[in-house]
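There is one chain below, alone, in structure tokens, taken in the form predicted alone.
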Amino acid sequence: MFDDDFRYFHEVMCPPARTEAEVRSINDLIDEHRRGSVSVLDLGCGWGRLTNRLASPPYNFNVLGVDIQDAYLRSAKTDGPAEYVRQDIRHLDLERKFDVAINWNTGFSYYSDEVNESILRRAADHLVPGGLLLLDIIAYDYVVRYFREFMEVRRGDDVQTDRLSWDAPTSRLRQWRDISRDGRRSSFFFETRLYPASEMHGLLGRVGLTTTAVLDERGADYSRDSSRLVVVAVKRSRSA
């Protein structure tokens, strides 16, 4: 799924203006909760779209990006100042602690419930006490309310189409993706586990984190019309 085609069409959906808006939002959330020099762990950093901007002026965070795709990491290292490590976030083991961990653009919920929870647990294990976890995922309520069976992204003559179904008992969004690019065609299936805000609160609590804010993509309070669910959680001390 996460190959050159994914990046190619993702760049249409996430142009530079959106990247800048997302980086500002992340910066504002960090600034609200942490002061001074801040170390940031970007889980599932991809090609460094957010990672390198967070490490660049005017933000200048000390950022480590983690991803499993070699091609993405090579591009990220070339394009900006952040540090990068190749690891699978399902088996994260960096032997370092961070002030902040981010997982943006629904980067953790492609697996079973048990694996998704273990990813968050590993993220929490890499935070200092009082450290922040910032999550951005597709909003459950928005999908249920405005569900679409078909989506299309075009870039010139190239097309990415998704046929979708919603499995209510498991809260999973199922997608059959077809890609036509440069005369080449490919197809594959994937699914995403969507979490209502209340369920995400409980999930984070089980891995040692306390939810402190539930927001939308604009930084406003989360509502059923929000297309994204942005969660801010703080790592509890062992005695808490």
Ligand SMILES: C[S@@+](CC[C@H](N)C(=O)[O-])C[C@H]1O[C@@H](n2cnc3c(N)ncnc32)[C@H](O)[C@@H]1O
Given for the second form:
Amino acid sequence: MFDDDFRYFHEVMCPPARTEAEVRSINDLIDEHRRGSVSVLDLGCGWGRLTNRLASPPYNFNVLGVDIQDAYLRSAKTDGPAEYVRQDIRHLDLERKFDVAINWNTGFSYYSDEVNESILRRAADHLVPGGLLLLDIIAYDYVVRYFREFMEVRRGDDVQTDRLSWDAPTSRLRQWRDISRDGRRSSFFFETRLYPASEMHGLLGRVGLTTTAVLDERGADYSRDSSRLVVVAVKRSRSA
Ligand SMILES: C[S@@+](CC[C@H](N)C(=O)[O-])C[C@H]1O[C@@H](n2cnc3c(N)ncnc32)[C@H](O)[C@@H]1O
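What would the structure be for the form predicted in complex with this ligand, rather than the form predicted alone?
Time for the whole complex; same chain goes first.
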């Protein structure tokens, strides 16, 4: 699903002003929870939308972006100063540790529960003691409460439509996506595991991270009306 079509329609939903607001809030979270951080690992960095901004003035972090899609990484490298490496975050293995790791815009929960947990474990393994993991995912409560069976994104004459269902026993959002772009059509299925805040807290605890803040997309305390779940977690010195 992560191809040029994904980026093409995603750009409609993430205009530059939203990207700037997200980068500011990531910077504010780092400032509040681990001021003085220098190195940032962007897991599932895509085409470097946030990565290159975090590496640029006024933020100037030393940022490494990791993604599995070559085309995204090629574009990211030409767009800004961050460093990039192609790796599968399920098997992340870098010879460095970071002050901060981010996984933004629902970048990890496409796999089985065990694999999703192992992605977070590997992220935690790449943090220095006291390092921060910042996660931004679709809010479970919001999806359940305001469930929409149909969603559409338009860009000019092109259209992306999703038919959705919610699998309550497994907390998985199931999506059948149809794309019509430049007269070409494609269809595929994918699903995303959504985590209630309490479950995320338990999951992070199992991989050696202590949750220190549970927020929404505006930096306010998370509530059942929040459309995003933003979690700040700190790496414990010794795993519990
Ligand atoms: C929803 S996009 C978010 C991109 C970026 N964080 C942003 O906010 O613009 C999810 C990204 O995760 C990447 N991704 C998914 N599974 C991955 C994996 N196993 N290893 C590395 N990257 C992965 C995709 O290629 C895609 O770029």
